[in-house]
Amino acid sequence: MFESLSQRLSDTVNRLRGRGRLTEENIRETLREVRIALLEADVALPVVKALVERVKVRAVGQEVLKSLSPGQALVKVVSDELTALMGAANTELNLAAQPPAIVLMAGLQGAGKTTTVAKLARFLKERKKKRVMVVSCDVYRPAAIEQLRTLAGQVDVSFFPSEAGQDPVEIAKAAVVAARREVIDVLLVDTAGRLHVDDAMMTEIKALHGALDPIETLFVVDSMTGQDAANVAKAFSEALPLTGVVLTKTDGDARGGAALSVRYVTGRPIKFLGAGEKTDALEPFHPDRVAQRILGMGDVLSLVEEVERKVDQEKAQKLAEKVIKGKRFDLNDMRDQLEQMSNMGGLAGLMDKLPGMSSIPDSVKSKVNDNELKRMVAIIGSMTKKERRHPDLLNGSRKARVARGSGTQPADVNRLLKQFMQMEKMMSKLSKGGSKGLLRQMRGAMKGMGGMGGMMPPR
């Protein structure tokens, strides 16, 4: 998300960082480039005008021109205004209600509403330690009910059954009774969608809202629809007292116009971003962190939180103890590291949160291939236990067997073994040099970022 916008804006602001002096002419030229970048990112025109005007007012005043580092000051102004545009701070779900706290999910068909219900259920269960029940009031699509039943089983939350032909309001009322009986903390209500906004859909969802009086009414919208996302969200906000927005499919949205437009157009906060099909692919929306990513500053806080949450701490501790004791790093250890990297969204997901990634050439980024991670895990999985512990055993015939078993070529096996040797060498130095040795290795790796493509060559 934001790849093209981030590239344009970070290039623009980087030219200003080192400037000892700025003039109104410099600032005007910069804001013209900012305006073009935002329009190309499919940000709604009223939003672009408002943002550029606010930056201009602050930039030509005392705050920037009289600053000791005017270039840096202008970058901060742009960052502050982007953050303010998207809502200043993360707005959490309000669940302060007599249980069950009811959350009504609204949106058009195809926006990812049912999947988002499952993602939100998992989020509340795992991160907020809530007892969650889900119910589908989409009586027009039996497949949607079955989909939610399946997803509820996957994330291990309660599912209240419903059938096509039932009255949506009666389903919802019965679900509330069941949730109270089962001492459920949060009830998530999935509603029927349409291909476009129509009176019948709005009448039905208004009736549901009136019967349930939910504490949260979230609008789920596909970010890839760009400016239309903001327009549809506005139509829903006029019909329903929305409390927030969930942007879905942000992993496929390279422009990011919806994220920058929805808050301004609707006046409702973006509460979550959905990125990917997996049920753990839902993150709270932090405007300040998103603004930093747009300006190429990365999102280290989110990266740290993700590492803390998704890395298997027990395995990490065992590997650390093994390295400190000077024991040999083997292919089982390497496979664990690759799998943990995949759990955190793969190499592409990690790069998205690292500072300065917008300045990395596209030719290098394109070679960071997450499919290569899966291929490497498959190659290691095709080895015997003994071979994984003692890679030196892998002669030509064994490599050919491993390649056949993993659906790869002997050259792929050789490449993996070369990468393993590099990791083993790094771990060996770490065991001798402690944390200082690791820092030296990391610095060396960062200097060689241009060689990342060689680490993960495409097929």
Ligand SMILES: Nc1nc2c(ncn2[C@@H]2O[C@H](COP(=O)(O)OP(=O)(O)OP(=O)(O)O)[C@@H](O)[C@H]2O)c(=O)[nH]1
Second form
Amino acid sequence: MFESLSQRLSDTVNRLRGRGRLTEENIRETLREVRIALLEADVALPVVKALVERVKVRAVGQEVLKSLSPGQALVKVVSDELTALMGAANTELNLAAQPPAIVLMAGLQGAGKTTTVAKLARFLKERKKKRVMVVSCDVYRPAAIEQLRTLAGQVDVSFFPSEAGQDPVEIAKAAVVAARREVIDVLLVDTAGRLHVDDAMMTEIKALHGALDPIETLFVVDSMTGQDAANVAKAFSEALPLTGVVLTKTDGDARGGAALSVRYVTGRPIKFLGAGEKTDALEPFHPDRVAQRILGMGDVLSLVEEVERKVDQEKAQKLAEKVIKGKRFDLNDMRDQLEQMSNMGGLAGLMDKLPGMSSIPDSVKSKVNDNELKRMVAIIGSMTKKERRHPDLLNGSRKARVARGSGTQPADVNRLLKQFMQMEKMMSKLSKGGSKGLLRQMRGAMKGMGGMGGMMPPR
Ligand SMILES: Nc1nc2c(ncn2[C@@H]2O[C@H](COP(=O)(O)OP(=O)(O)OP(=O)(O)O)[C@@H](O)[C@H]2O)c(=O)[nH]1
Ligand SMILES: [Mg+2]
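Moving from the form predicted on its own, what structure would you give for the form predicted together with the ligand?
Everything in the complex follows now, all chains and molecules, and the chain you saw is the first one.
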């Protein structure tokens, strides 16, 4: 998401970065470019106007013109305003209800409701440790109920069966009774979609809402519909007390207009982004991180979370224990880490989320990915067990042997050893904090990387 917008805004902002002085003239020019970039990203016009106006007021004020580095200050203003536009902070699902907490899904046909139910079920089960039940009230589309049954099986949550001939409200009520009996924490209710907002649909979903009294009513909308997404969400929010929005298919949306418009147009927070067809493709929505991503800062915090989630917990634990006991970090540990990185989609996958990467062509990124990681693992693989444990054994002739064995040059071996020494140094610094401290350090290091772009003054 946001590739094109990000590209344009970071170009604009880069031009300003080096300037010691801002004038009203170049602020005006910048604002014009920001405005065009937003319109091209299919952000709704009132939203664009409001954003540009707010940036303008702050930009020509003290805050920017009188600051030490006006270019950076303006970037910060744009980032702040983008963030505010999308809702300041992540809004979590509210599950504070007498169990089961009921979550009702609404949205147009094909928006991704059923898929999102499965993703949410998995998210709640795996990351929030909730007991989850799902139920389908879609009695119209043939196979809709089967679709949910299959997905529930895949993510291994409880499925309350329903049938095409039944009344949606009766299904929902029966599911609540069953959920209570099974001591379920969260009941996710899937509903039927229609081609457009029509009376019959609204009447039915209102009846469901009335019968269930859900703590969350989520509107699911396809981000590829751009500013229309915000308009349809608005129509729904007038009929139903929506508590939040899930933007789906952000993986196919290069513009991001929906993400930037929904909050402003509906007053409802975006709670999650769907970014793929698989059940793990769901991310909590963080406006501040998204704003930074748009400005080419990279979504560093999301990256850290992803790393925390995907890194092989057991190995991380072992490594942490080893570090705590004061045992030495060796090349075997380094190889484990490299392999974990390649499990996470390699560097190319990680790089997308790092600062400034939007301007690097994909062809270059994929080269980095394939060559470097594999080469490093191969070099370590060509060492003997003893060498891996005691890298200082590696003299000139051993290095030459390792290089031959891995099809690399002695210079590559040296580079790897240098990287190893840096990692070892970092690891020995960590020997007090345990695995939590390790992650904290890592987060700190990542933040430092975010600052390296030099685009944002430290907050
Ligand atoms: N690429 C991508 N595809 C998605 C995403 N979410 C849903 N889809 C796909 O969109 C299509 C429709 O998804 P469903 O979950 O069936 O949509 P629905 O809102 O339940 O549709 P109806 O029940 O017909 O109203 C499916 O092919 C999904 O795989 C997403 O985040 N990314
Ligand atoms: Mg469906």
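Rigid core: the largest C-alpha set superposing within 1.5 Å between the two forms. It should be emphasised that the depicted structure is a prediction, and the values quoted were computed from it without experimental measurement. Positions refer to the first chain, counted from 1.
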With the core lined up, does the C-alpha of residue 389 move 2 Å or more between these two forms?
-> yes
